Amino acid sequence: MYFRPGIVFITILLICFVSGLNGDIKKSPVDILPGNIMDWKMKDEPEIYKGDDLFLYINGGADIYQEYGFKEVYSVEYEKEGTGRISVEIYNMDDPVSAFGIFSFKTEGKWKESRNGNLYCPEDYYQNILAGNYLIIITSIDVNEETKKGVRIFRKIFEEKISGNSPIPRIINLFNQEKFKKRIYFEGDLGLMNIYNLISTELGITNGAAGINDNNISLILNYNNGKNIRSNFSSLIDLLKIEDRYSEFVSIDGGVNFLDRKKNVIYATTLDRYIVIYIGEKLDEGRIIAKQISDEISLIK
């Protein structure tokens, strides 16, 4: 009988995996990819996309992965006879912070912590896991109760065998988790644009965070690691005034209040080394959120 080399290789990896692979997050994604799991059989060898080849794999949306710091993705399908298929994708990012960023973008801040310190977001038919540099996405392709159960089995395997430091960036912790339904960390202008299209020009931000509730969005922007914050704030307001969509600019409490086309209230100010922007229904609400963020800054210092 002839065995394909790739299948033999994956089978050997599975033996190592089940017998106690320590889940070193510095290993290649293929080193943590399980072979056959119970009745779930790997259909083909993993597809691998590196660098700009991601655009061949993702039809729209690859830009945001690139901005966060994408290196490579391994993709493979598993099938259980008479049940359906499950896909596993392992995204290897530049570093744990980059991985956290894309994880927060996909899960919108609705994550939990596993027993070994990884973060995960359990949904009905798919699971997202963050472990060090890796974002692991397990998806039920053919949605039924058995594939949903299979997704949970795969998640438990990854959680038990992969451990790694998943640091939450300081800037996202400025949004109190109990006060915001969603929290997203972004790196660069594209990430900001995907959350709220603030301005039509590039701002050149270092990174930022968004706190989102049902009726408001709050943004924390970091320019050049906080250097010349007042100058950056003044330049930003000047750019916003040029935009046709904003009107009725009023200076207030060291910040600026104005309206967008939908008559949403926008309140912008500086706190410590950050620019904070609220988009919502009430100015007072924006000022309260700014005070909450200021309090969090004081606690973290």
Given for the second form:
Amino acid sequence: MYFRPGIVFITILLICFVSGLNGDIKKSPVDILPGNIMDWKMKDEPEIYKGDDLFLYINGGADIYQEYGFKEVYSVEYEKEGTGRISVEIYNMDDPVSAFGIFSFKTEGKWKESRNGNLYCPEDYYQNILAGNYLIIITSIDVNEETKKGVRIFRKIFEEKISGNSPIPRIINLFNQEKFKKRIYFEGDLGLMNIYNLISTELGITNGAAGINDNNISLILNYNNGKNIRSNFSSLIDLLKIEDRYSEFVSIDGGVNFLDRKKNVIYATTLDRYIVIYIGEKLDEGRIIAKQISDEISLIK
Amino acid sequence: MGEKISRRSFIKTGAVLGASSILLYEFPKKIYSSPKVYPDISVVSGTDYYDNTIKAVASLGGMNKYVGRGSKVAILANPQRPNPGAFTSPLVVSAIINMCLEAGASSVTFISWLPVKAWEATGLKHAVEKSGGILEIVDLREESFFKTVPVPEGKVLKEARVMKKLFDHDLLINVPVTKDHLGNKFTGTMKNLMGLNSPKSNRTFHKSDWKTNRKSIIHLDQSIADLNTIITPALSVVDATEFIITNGPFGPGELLKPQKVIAGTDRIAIDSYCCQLWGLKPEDIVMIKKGFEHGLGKMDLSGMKISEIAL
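Alternate state requested, the form predicted in complex with the partner chain (shown: the form predicted alone):
Now the full complex is given, and it begins with the chain already shown.
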């Protein structure tokens, strides 16, 4: 049997490194951040930003983290001489659902499952990992083949060190993964606004999910405000009718069909305890998607 | 062996030259006195981002149209994060410094409250110093570096806290990188001016308790537009060479590489142009609409003269 010496060497190093750390995320992310990862050396001590100070770290980018529920972030940079830099950021969110929310927002639902139950999303020069309360972002700052390779190695190492239960909220599973290119979980107006600018007044939802394809966006809105779903639906439609960007409202099959300013067809209806809104090109497509979501609700029940 | 000139081509060339001479002779004053009409926005694309920047400003009439001899120039660039596509390109910055110095500026100073670490990590500190610029950084937590400035036209922002150093200069050149922004969907010239306002004041743009309901989102956009009513850059040069179109403003995110540099003085028009580079519509960006409502510029580009050059 033939072994490539380079691969054997890296594997041995990885095993030694991982077993040597024996870390536990419950201590603190700082405790599991190694000084060196193979030839990659930590440049400075990790920076830590807690609560409101996130604003000092990422300025206006902080709002969306706060909407999902943010606790603290650890940020550190590694450098390999003559190769480049890799940054590692570990965001500690309020709970696994908050962490999933920001993870789904950043990865747009293109995640894969790791052997240890984490979720991860590999991109060309960076990777997002979800592990329980933690979102870990590993980025090749100086983008080249060596730093990209480094990012892949880092992911394996951090995945071994940080694992946690990453439950996927029920509402996002109402979008069948095979039928939607992107799936995003949101908890407020800012998350929704970044997907589709539905309404210019406060929506008051508890949470929601979006299923996105090239030519359509579908939204599921969940209200936990004590009112029944038909009452929430009527209020929402009344608010949408006030907006000058929507027109041609027609009641249809217990739902409402109308157009936005760009002449997108919008179909809104209620399913179980949710409001479902389709924004796309064809009313029939909206009805089909509503039926699919209805089927998923029945399956989950 | 030299190229053989045929009799026919000789006559043809001679005829053209002759006609030109006559035209120049007959109408020299008319030709040389007609005022040059410059574009409202200049867009230059190409793989050399330094050259794109030089050409973009040259197309507007050159840097000496904005920078007087002996003037002190303040520059606002964006070194926010070294992630690809999240900061102003050092090549764009170098080109601007060189143009300002050639125009006779006595100093070209980058003012910022972002830490020197950010300037180093992005390569911007090196670019500024190597090109003969000056980098002046103030402590972001020290409010004494900022001055209270009333915002008389502000709809929600009544007072800003502007970096005192700005007032030591004769003009400001705004050099943002355009990119995605999860708070506003878009960032460009208008949003970049928050880099001159104190972080403590900027924090008030975002509603307390991190509320992210519609009112708070609009409050942020209105605050940015209000801030723009008290600071008018002499020139804006936007880096749209490589930038993130997801997960902004910090990244990492999906990169778009239009390799463009956009220059002009109408910040609303420039932002309206930039957001369309990745399929956004100006009328959907609340900040741009609010800036337009303040009369800061034009949102409708159809009547504007936009020069687009590919190098």
